[in-house]
Amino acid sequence: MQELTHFIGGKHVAGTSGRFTQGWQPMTGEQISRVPLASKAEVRAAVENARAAQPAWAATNPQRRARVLMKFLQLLERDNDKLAEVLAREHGKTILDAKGDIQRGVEVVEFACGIPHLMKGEFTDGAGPNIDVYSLRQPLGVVAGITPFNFPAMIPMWKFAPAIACGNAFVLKPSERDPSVPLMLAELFLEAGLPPGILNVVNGDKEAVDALLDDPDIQAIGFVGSTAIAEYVYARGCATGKRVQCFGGAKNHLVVMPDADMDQTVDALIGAGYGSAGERCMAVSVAVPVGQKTADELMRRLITRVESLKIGPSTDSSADYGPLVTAQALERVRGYVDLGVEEGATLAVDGRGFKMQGYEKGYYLGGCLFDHVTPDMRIYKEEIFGPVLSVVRANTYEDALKLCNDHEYGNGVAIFTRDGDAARDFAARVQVGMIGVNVPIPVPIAYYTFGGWKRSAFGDLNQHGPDSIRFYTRTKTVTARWPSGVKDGASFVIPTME
């Protein structure tokens, strides 16, 4: 059994709170590590030692900042297949699909590189008389991140890499039921050249996030995970006078129209649904067919596929999904298919007896899929965040955009359609952050923002593309005039560029 460490100043450092949780491996429901958790004090120490860092980091010029986050690339490159295998056996994904977890945060890094330019002010010479006027954008100084366990790679990288390169230091929190991996991250980045103090890691629970929002070095604060925590982390931030950015849950929906291909929108449904075991927050949960004829189609061939999908362990490179993070998430999905069934949804595939043949203490779940769910059941209410997909029928098209909108999450969601009219007039009218087109996740690529509506998020900017750069910097906007020799005497009004 590994025992764990923070990394704080450089270093790997052991717990001293004497508090710990266990780490346990999804495969196979066996204990693989002790996790400490932090107290106010090992956080304290994780500002000080990125406080004590920052200035010297905002100092160096932006283009040697792209050069260690270029070389942290090529590590990442290079231990690519390590950081996988690791990932998978702490989360439960597949080995592929921890890959595109490891490969989506890889992206961000990479725009991240651009800062000479991204950092990039503003100049008007002669914005009056012998005056011109210019803005500096500047790093906040220290920020955290707290971020979840469904992405251990992706998101810790969506925070930190855009964070550092701006010239500010860095404290995560990631999840406590997969910190490995962000822990070998941090180890990659001092490899590349970051000074030690620049991106610290303190594994905790509640106490450690509160002390980070309640901790007057902390300027900013980067959160994922449930919307009830997001709220909580929003306020208590934001009252301690921070600059923050929560991004919480999600029911993602598919609008079926009838002129849709089949073929292209149940594979979208199967990928999107059941992918990383339904632990996504962009995950497709909710099928709206528009008609009857469309529902029935849908749900025919959709029987079929969720019947034949393949799940298995993290190391069978043919399985589609592998098991849930934990025992009791396992407990948590399972109880939301007992609640569709009681609240009178038509189970049409069960998968709660599934057990997986030499694996049968692992946190397996079968795909389930749910027809004729109303707007009323709390299993379309409620993020399930698991391999479960609920066919909602809509009799017409404004009824499914009505749906989509009538929703309190507005993450993402998709239309499939052939019909160009129909698809710009959805695009338009929707109330979400992030729309697919015959896409079924509509992760935005790196160079453009990733970001909810609604009580999908909370706070102003969003995550990567041009909204990092203006999260974790702050405009400072200089007026200058040189003396000509000319004397004007003292002017009382207020100045103008007449």
Ligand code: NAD
The other form holds:
Amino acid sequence: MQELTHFIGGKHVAGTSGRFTQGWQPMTGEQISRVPLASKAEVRAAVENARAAQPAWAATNPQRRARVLMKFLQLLERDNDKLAEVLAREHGKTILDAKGDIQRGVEVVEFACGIPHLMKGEFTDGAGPNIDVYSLRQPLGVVAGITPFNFPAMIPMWKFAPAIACGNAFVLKPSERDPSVPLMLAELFLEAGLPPGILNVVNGDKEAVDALLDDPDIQAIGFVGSTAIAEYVYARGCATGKRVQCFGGAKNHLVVMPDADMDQTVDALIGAGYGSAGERCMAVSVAVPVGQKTADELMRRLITRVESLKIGPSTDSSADYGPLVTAQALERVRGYVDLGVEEGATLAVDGRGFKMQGYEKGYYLGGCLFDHVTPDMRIYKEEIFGPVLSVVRANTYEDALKLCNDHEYGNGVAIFTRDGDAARDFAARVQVGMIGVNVPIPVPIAYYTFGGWKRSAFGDLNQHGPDSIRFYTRTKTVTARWPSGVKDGASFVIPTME
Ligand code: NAD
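Got the form predicted alone; any chance of the form predicted together with the named molecule too?
Next comes the full complex, this chain leading.
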């Protein structure tokens, strides 16, 4: 069994707190590692390393910083198979899906390679008599990221790539459930030429998170995880004067209009509902067919498809999805399926009895499909985060729109239709951050920004894209006058450009 470490100041460092958590392999249910849980002192050591390294990195010109990122990209490509294999083994998703996880992170590293251009300030020549005004973007200093289990490559890269490109030093606290890939990413970045101390990884739980939140040398925190913890991190981080952005849970709806291409819609629902065992913040967990006929047709097709889903170990390249991340996650999701039955929803496909032959101790759950789910049910209101799709029937388009708008979460949403007017109206009026038109998982590309609305996000700037550069820098505005003959004496009124 492997004993994992922290990565501080460019070196693997063994945990000294004496506290560990067990790391499991979801496809077999075996323990594969011990993960150290950092103490306040270990977090502090990471912050001190970051603080010492940051000024020289910030003073390295942006083109040189970009070159290190470019080299990092080459190494990510070189080690792609190894990273995907480790990721799938620790997380449970299939190797193909693990490659997608890495790729969506790579795209943000590619975006961050444009840092010489992205960090350019503004300049106004002759804003007043002999006066020029310009703005600078400067890094914040030491910043931190706290990330969830479900994208152990993508989300850490979304956080540290733009932050480091901007000239900050970074302390990452990845999920304790799958920390191996984040550690490998830090090693690769070092190999690419990143100075030691610019990217540190501390493994841990609430104690490490609280130490980051309270550390006076950390200027900004980016968090991704469940809403309850997002809210906590946001409140405590803001109270200690940090810049904080927190992304939380989701309940993503897919509205099916009567004119939708039904083949395309069903494919979309199957992939987005059950891919990665439904453990994606952009998974579609609610289908909203509009009209009785649409609903009946959708259910008829969905039942056959959900019944024929292929579940397998992460190493099976023909599997549609693999196991859930932990035994607790499996128990929780199963509990929601039991609850849905108690609440009176129709369980059209019941995956609870599924057993994976040869992997009986793995955390597998067959695809579950509920019909006649209503908005008052907990299985509708709460995030299940498993291979469970709920169908909520709507009589009209307005009813479907209202459902999406009334839900407390507002991460992603989709509409499937051939009607441009309906799609346009939906995009304009829906109270959700990321919208798909005939696209089921509308995760924006790297040079746009990613973020939900309502209780899916706290803070006012999104992840990646231009918002990430704003989040990881602060602006300075310089108003400069060169003397050349202007002698206007002391002025006691507010200066204007007249
Ligand atoms: P989680 O909230 O359990 O953990 C997220 C991070 O917070 C981890 O690093 C964890 O160690 C830490 N943490 C856990 N409990 C804590 C506590 N009590 N105090 C302080 N820190 C704590 O989330 P998860 O289960 O790892 O991830 C799944 C959740 O993340 C889902 O709700 C999913 O929707 C959400 N998510 C959201 C987005 C988004 O962009 N909106 C993206 C991915 C995942």
